[in-house]
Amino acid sequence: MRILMGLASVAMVAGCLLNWDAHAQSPADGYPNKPIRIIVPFAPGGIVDTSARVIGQELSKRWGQQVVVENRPGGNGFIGVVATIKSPADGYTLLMAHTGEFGVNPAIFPDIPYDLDRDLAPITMINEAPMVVVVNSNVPVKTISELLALARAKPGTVGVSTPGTGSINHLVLEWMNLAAGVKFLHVPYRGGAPAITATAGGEVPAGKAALGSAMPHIKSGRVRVLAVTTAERSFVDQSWPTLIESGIPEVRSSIWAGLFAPKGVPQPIIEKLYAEIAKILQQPDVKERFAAGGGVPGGMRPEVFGAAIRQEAASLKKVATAAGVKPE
């Protein structure tokens, strides 16, 4: 009995060193000990871009570590986006993608070149912004109900600018169209700031643009904002209605930037990079310079903002069927 009893006794203090040495071991012990760098899909500028300067900035201040941001545009993000799941899943690669990556793509092509569940882990949303639906100054519209009641006395002719064909402002309006029962004039150009520059000096009447691009416009008067597309109202003026407080509940979006990594990289690092980020964000700097383009920090946890992604991309979906979108 004795013999057995000191048996067991070292098989307790053997399991107790295995379970001290895995965790003393854990993948995000000794991580980052090398440059990081982050993918981002696009040219330098705008809302992805800036996301990952300003997170990449702060982690290598608090890990003491080069994180390296490398646009790899193209491809409507396909380019950035595989790059990233290629890459060895250690942690060392990471892709700053948004809305148009994981909602527009998988909407609008029959076929994209990666699986969200497939191919990669989500971290955290980092910054999210609304879109504003506009309307030049001199026109007489003072709410959505009037906008509204515009497009159904002249179906498919009140015009509404949108930075192109199959972008998340375009299927929005697409999805404003089917809740409300009305039919606008889709009006596409080759990006934001034209778009909204055309219904700023009156050659479109109306636009929906991203809060960030429309500012300079509503500041200096040439735009009148209508509603905001996000939930809640937007800090940056709360006199502007949601497009649900305007009587179209159905249709909620924005414009956000989040952090994923290669599938397969250890949780154990998925849940550092997100504990340090959250950190991060609540930064009042890092606020600041979000704020500075009417967004505002993200944080929640990778579980749930995987789900967020999935039921905005089943949504929009469902929109591009019903609208008949097809990439440009």
Given for the second form:
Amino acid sequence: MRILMGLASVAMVAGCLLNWDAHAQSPADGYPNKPIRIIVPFAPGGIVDTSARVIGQELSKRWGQQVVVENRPGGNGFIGVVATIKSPADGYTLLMAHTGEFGVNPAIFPDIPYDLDRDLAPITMINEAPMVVVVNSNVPVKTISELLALARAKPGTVGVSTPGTGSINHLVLEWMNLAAGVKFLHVPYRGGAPAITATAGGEVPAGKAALGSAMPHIKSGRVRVLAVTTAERSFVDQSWPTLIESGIPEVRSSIWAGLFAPKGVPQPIIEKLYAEIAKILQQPDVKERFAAGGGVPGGMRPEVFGAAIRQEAASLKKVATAAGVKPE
Amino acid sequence: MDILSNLALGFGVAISLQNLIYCFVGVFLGTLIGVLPGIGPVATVAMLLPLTFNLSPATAMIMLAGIYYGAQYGGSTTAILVNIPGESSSVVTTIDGHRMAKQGRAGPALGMAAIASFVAGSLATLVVALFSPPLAEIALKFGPADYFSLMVFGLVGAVVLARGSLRKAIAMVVLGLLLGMVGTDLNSGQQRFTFGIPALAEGISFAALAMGMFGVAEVIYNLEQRAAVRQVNVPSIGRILPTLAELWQCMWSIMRGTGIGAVLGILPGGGALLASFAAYTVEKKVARAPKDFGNGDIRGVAAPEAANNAGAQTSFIPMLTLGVPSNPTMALMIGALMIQGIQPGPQAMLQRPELFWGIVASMWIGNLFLLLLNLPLVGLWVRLLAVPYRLLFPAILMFCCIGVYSINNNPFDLFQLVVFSALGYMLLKLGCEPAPLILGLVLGPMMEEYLRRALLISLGDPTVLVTSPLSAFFLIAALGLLVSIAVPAIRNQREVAMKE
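Provide the structure of the form predicted together with its partner chain, given the form predicted alone shown above.
All chains and molecules follow, beginning with the one already shown.
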């Protein structure tokens, strides 16, 4: 099977080259002429899967080619990313990944089976959503500085729920600890929904979660938002301050989902994908879809996107090293 | 009055032609996979998940839900006729159900299973409709210590209730707990027993293990028997409808089973399997003339079948009201909703009443379909079981492989399937019941998670386990079960009762 596929791709590449010579065509001219698959390194559901499905649906409407979302969950996202980089770099296999694979994993794992610069070509950010710092609504704390004061008074005892050890939420919590010189009690859960439910139910006084996960409990009034983690305030509620505004210097982070291709996909194809997706991200219905989870569409140029990821990875690496967050 | 207008809204959604069709497709598929051992609702829901993206959220949920509770009906058919649980939750039904079939009373057993399931399903759906909001509040009050103690109780129960040797049951639970240790430790992020294999970072594939042990291992075992063992080797089906006397005899069993199932279904980690075990034990304790249990007592069919179906319905409560899955199938349903851009939870319930009430209304319709599918048409399913085994087993193997693969699209899961098939076959040869192992595997990681979280939040003070009244209650109940089995008289009685 693999040999067959190998042969087929050799034949295709040869075909393309011949074509190119004959008509001086760009490799993007005929693209796409067969179904595209977007690998999602997660089970269905959640920001990454949703982003892939929204983009997939819109692309196939515009191009008349099927776009299949393939969920390859497991192994902290390693399995899906590795499946992508082992696929032919022809633009027919893409990867929808998020903060976890390129911001967090390089920071906390000593050894990961992929490298952004070596193996992948960023296309653009699709969806970016803030995380929030919340407290149970019965906790008499109204601002971040009051929460910090509480943590200073009782170091290591004020519980903060997160969706797991080594999650972006956990790293940002450690970042807050470092930047504000406090120590919260980290209480990890399996995923965002159980974590925020624990804070809403009063099991843990505070919580650190994606805005999307926290939204139902924010609306029902069981939890109160103290701050968003992004550099800008959120469109969801302009009255929530950012962490920086609340006096925790430097801490800014988000949960984004972005589209990648294996390294080596011809630049014209990347540009074609980028141009089409940038248009899709302008659609009001797409904006609305993302807004339900507190997200805003991305759409920056590939090189800007790549630079942003590198910068983020560097900051998170510093935090992980200083806080000693290591899975092994 | 509120509930009436809500139900009217729900039936308005559920009775549209499209939703009726998908509801029927769901319960039909559910019965089919329930009858066929080796393929369960988890795999089926996983396989159909990509299809639901193009359906409306309510339609998608109506179909997927139908598969889940439909499987509870189908599972009993195989349990009664072939002495193999079509679904793990019908394990208990094999005890008395198959004995009845051997006595030539397969018909009443099948009929009673369907009637008990229908009554329980209808009542439990009413529970879902009436008590979702208040019950969600109760479940929300469970702290980590309470969950831990509940699971201790569940595991002790699994040992006490297991068929056969007590020592083997303990060994199976412990093996299950050990297998549950594989994966990333929640608190430290350490990899445990993963040997650097990324696919093991999230633990052993539950589907691969369940299909290996309940599906492939059975296939190997049966092929070894050469003769067509898996044929329906019961004297005759006989009349399907139970007599009025039997119905009267079972009425309270069904009610008790429904009650137990409805309560246990709501609790994460409880669910249909534990519900049917619990209902059977309770029934044996409270019923008059319990000596018949294990020898083809129809109450031993009615109670667990009512319980597993009630549990299947009420396990939707935490999923729909809180967004918390109580079992792997519910976790997949949450996935299906999230694909549609809906985050299940209290807000989804308030903002999309048509979704919640549409599902509730479809459950009544679905249960009605299932009664029709399982009473007059039971012959169809029996014939499905009578399909020559040489035709059936390749299909079972193929479905197992597709099912396991389609969950993660990872070939490694197929290797796991092979390993657990071999292990399952070995255990069958050794006469070890796999059900306690599965319970250990599922409950072990959750138990550890809740215990460590309880201690983390209490800053290391272990007295939280007894100072919380709920937790103390479950621990005392577990202790009571342990003591009861340690008393020689009761232990002997248990061994008599469990003897086939």
